[in-house]
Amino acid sequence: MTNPVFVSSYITLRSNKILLNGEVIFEAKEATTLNFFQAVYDHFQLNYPKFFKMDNLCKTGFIASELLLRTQKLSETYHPEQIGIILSSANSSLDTDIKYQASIATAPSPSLFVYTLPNVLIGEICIRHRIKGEAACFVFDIFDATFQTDYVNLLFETGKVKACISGWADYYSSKAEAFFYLVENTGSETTLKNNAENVNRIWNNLNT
């Protein structure tokens, strides 16, 4: 790239604790995965009706992407066109989609098949955002470093964004994680760039 981007901030969530910027700012030692969710709604007064509707791997992504923004309202800096949304997962939607299948056997649940698609994760943070850039969500074994700054360091530099959040939401078997990090083009000295070798860098030291 001729001018290099920088990861601005990130936040993981994983085994009921959230880690904003390598700080824990949340942890409920004891609380089943769902309790989890209802705990981190009420700690941070999300005061959002719709995420009781969301099936678990939209209220994982929306948890962290809610958190990640929760001091920097990306539509103040930016029209809803430069921003842009790549994520990953492992296992997709199909937590939701057992459901799905097992609710055919009675009547098929309307509100369980809107959720059959990864791609209303990303939905979902895009409605809350206000993001209307580019937006994808794969689905590879592990989380991806190298696939994931290519990819959206080449939307910058092709000036489809200019701010992204990137980064890996899954949820399954009662299992929820979260990784994910803000790149913009604004950064100095002590900002991480946006490559491979950084955004691993961050994403072992949080799996330690």
Contents of the next structure:
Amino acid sequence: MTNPVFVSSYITLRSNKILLNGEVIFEAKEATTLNFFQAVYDHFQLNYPKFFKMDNLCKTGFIASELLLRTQKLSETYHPEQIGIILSSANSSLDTDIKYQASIATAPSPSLFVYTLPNVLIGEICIRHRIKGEAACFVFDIFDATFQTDYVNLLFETGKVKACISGWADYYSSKAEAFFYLVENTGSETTLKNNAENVNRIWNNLNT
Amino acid sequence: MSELIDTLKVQIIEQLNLQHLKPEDIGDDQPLFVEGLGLDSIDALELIVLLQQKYGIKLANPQDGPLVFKTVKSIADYITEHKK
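Provide the structure of the form predicted in complex with its partner chain, given the form predicted on its own shown above.
The next block holds the full complex; its first chain is the one shown before.
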């Protein structure tokens, strides 16, 4: 029997609202998505100038990871190689792909081109939080809690990670959505175990 | 020259997505890369695109890049020298 792993904390970003562990921590109802990103950056004083160079998918994921890990510095607890990040997305880098394709008509933009891969989303978060463990970004039509939990739990069972950011990040046509949760191998009886049922319950509760 | 330098600062901020900066934050002789503004290799490519798009200038010798893009003033000097 394998040791259980736990969901330590979770965050969602959707419809210009951010919830951390189910509690609203920021909301800007009237803002456009791009203004919302700026408002979050200013409100939480993220102080990371590279943020402005990121495409919108990366900004979505960056904000989710930044606020999820704000009170929990992974690098102080784990070696970089012990921290993984496994995400999935529906539209992947499509929003930037379209913008890059449009730029080809005049002058192809190098700064757009570098964001025409969903793995760059992972890379930006890894750079920021010094993550050097298993990293992958999968493309699914919808969030698949069974796949996510099976994959992440296998990483723990095989000793590849001791902490892992898991979840979903998506951006297309001005619609941003993220659901990140931190999985660790420490927890109490009241901490949620990282299984599909629990993760689906969180995801579905947050969708209502 | 002063007008060109001011214009360049605005264009650099826009082209390189440096929204956290204002034109007056960039010194005429401040290094743009590494210890200065901290620009990277992708930014260098964007500066090449900027020269082509806004001023119709192609960098004849890529090895000149580090000198041409050293500061805003050095870019302005290069534009003044090469603009037709």
